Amino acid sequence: MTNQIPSLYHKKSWRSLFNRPETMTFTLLILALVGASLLSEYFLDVNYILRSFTLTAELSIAALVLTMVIISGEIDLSAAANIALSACIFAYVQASGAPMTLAILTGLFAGLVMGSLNAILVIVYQLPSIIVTIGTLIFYRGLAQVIAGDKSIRVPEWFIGVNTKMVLGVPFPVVIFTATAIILGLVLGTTIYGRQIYQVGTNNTAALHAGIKSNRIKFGLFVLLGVVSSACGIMAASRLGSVRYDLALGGELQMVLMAMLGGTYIFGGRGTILGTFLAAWLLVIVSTGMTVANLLPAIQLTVLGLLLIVAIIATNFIYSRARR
């Protein structure tokens, strides 16, 4: 009797790894990259690899975030466009002749103002995230249009780079994409504040019972995620050496996509930061194998449009299991 229950839990504890999502996204990357690596021997490069992932860091560095806003049930798909307005306002400001670093703070504050601006209308007028979010997403690029025309505006040359810059052999966006992945995992994990997110997103009324301020919560969360946008936004301005209004334009489907990749539920209370880390690899996998094999970017989109539904389907069905 002793003998069978070490047994029992050593079934237990590989049939709950078993039903992870991030198990599956896990799966998911080595796959992609075998199949990547037969279309292309490049895929075995580990700089390759490194070098293409910094094409969409800003994105998964946003991604990141957006995670915590979904696990505490919210959503915000204005991220993209917030990425390229304050883009915009930095480029604006730094070509009118300010200092870079009153430009960069100007951009930065756009960011804050941002993500404020979305959680008084979701925290404080009791309006859907997904509906308000959707407004601001065309507000924010509207805007951006405005104020950069369809011109480009250029950055000064010294400040071009940043994707070539490494640390230890590794470039600097993906280094501060890994060093976030890492802060917010401990945050959101091993924290009391990361156990209050989750509670708020599985239940927001237990959770106002429970004494947890949840909408102090969910409007940190939005202007975190504004903030970081901003930021991700001049980086896309370093590596691109110019600005445009279309400035990660649909990279709104890419966020969800990382998040819900990585076993993020879309209704709240659960995901994990480890998740949306592994699909951001998955995803630089699967985009650049398909760009590799020549794939048009329409068939692309189609793709990843599909990757998002089969995504929800397997994440709401291992949930699903899980409960049983």
Given for the second form:
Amino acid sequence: MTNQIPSLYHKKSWRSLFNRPETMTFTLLILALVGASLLSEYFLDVNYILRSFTLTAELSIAALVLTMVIISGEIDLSAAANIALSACIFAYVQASGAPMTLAILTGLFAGLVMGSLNAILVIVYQLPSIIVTIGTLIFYRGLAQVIAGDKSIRVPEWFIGVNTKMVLGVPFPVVIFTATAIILGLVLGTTIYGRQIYQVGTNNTAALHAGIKSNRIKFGLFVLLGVVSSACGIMAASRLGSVRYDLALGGELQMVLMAMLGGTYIFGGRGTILGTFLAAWLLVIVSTGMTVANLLPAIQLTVLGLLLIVAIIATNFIYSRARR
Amino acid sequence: MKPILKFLSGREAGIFVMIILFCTAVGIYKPHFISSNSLRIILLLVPLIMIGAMAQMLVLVARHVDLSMGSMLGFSAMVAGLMYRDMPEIWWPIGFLVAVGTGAVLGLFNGLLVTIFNLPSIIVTLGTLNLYRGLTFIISDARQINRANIPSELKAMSQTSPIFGIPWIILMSFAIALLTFYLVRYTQLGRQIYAIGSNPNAAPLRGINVTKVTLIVFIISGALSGLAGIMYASRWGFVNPSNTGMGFEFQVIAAVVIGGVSINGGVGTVLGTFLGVILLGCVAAALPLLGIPGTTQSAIYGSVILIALLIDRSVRQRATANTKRSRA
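What I would like now is the form predicted in complex with its partner chain, since the data block earlier showed the form predicted alone; can you produce it?
Every component of the complex follows; first up is the chain already shown.
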């Protein structure tokens, strides 16, 4: 009897590995790597992949926080517009002669305000986050257009090039992304706060009865996403050297796509940071592979749209099988 | 008398008063805003949004949302435009059939994904928004359909008119609004859309085929987006893979939400949507006159959506408070 239980346990854990959506993401990642290296022999150059990753690092970092928001049962489509608006505010403030620290603080504060506005509308006024964040998406992007107009605002020469700074041979944005993933992964996976996020997302009413302050948790997540997005916006300003209102236009697709490909359940309660982490790399490999294969940006858009649909069908399928 | 009283106490009256107040305020500041010419400008701004808003209203009432409308508009317009370019001798009204048909197929695809896999429509249509836009580039080879390729009869539909000097496309959009009114008021299908939106669990118990109704709603949304697509070609005389229909869904959602259609499904009227579209048109027509640059337009749409959501919520709260009081 006693030696049966561990073996049973062992068998079950093997099976559950197949039921985990991260396994799907990981398999796809390997497949994409193999496929891309067949396309071009130069592809499997680690430095090339790392450099390509810096192009979407901002969206990937914000997508990590978005994953937590989705797990808690809400969604935020305004994060990409937030990146654009805080970058525009940051660039505008420093272009008007303010010191760099003040400009960065203003940018971060703008992110805090945007996150709080989302949170207030969703939690205090109890409006559905889907529609609210579509509204704020248009609003933030529109404000960015008001501030920057049709021109681009330049940032000073010495501030440009966060993506070329290396830490032990790895570009700085990749380091930030990995560090954020580790911290958030630990918070979500090992702390009480993290478990509470899952509980809130699985069943909000039950969580309330269990004494979890679900509103406070959701509020915190929206604000966190707001601040992180604005930090990403400032990073994007440093990478690009100038800021336009259409920065990260359509980025909400890629961010939701990363979360979905990583196996986050759209109805909340399931998902991991590891999944989104892997999915971010998968997307980089796929889009770099498409660029190497000389596909038009429009076709890449089509592929991303298709991937989103396939990813959400696959995760839903895996979860419905796991429940049985 | 009763319908008039009902109108005065309803949401629609509020929007109507807002339209009057807004136009009076702008009229005092810039007197030439109140003229038949600016009425014409307003009316020419709205036909596409009007048609889109009627479709989006049905989708929202059924407790879904369709974000892919702008891309469906662009794709259908492009298919029709390519047909005009490559087959110049074709009878021009065929373009309407082609665009509406193409849109219906795209809408069917959305609907199938939503119903078969039981996926949230917001994510599905966020995906197809990009998918259809990418396909538009692919089928057009990323090239624009120029003015010369659009039949002059089609372009004339935005200029000439059968009666009262009102151009064809405006009359068509009003006809669509009337048809939608008939659909939701007097047909079984229309009532079923409200039923599945108000309570998706109770609807199948009453013998409503939720899958079928949802599919039809998405097909209507696609077909009307296609109609808006061919009207875009008529109105602007070109079809561009990147511009045509870009951001259309946001204008439409703004108009519908202003019109008092509830985002929680089951609530919304054609009259409210109609007035919401007109209010949006008045704002859009007044902005350049007031010297406000076009770059602020998107910020204004966004804030209008948020304000409308807040108003909608306070109205709903008061309504539930009233029922509670009358029950007690």
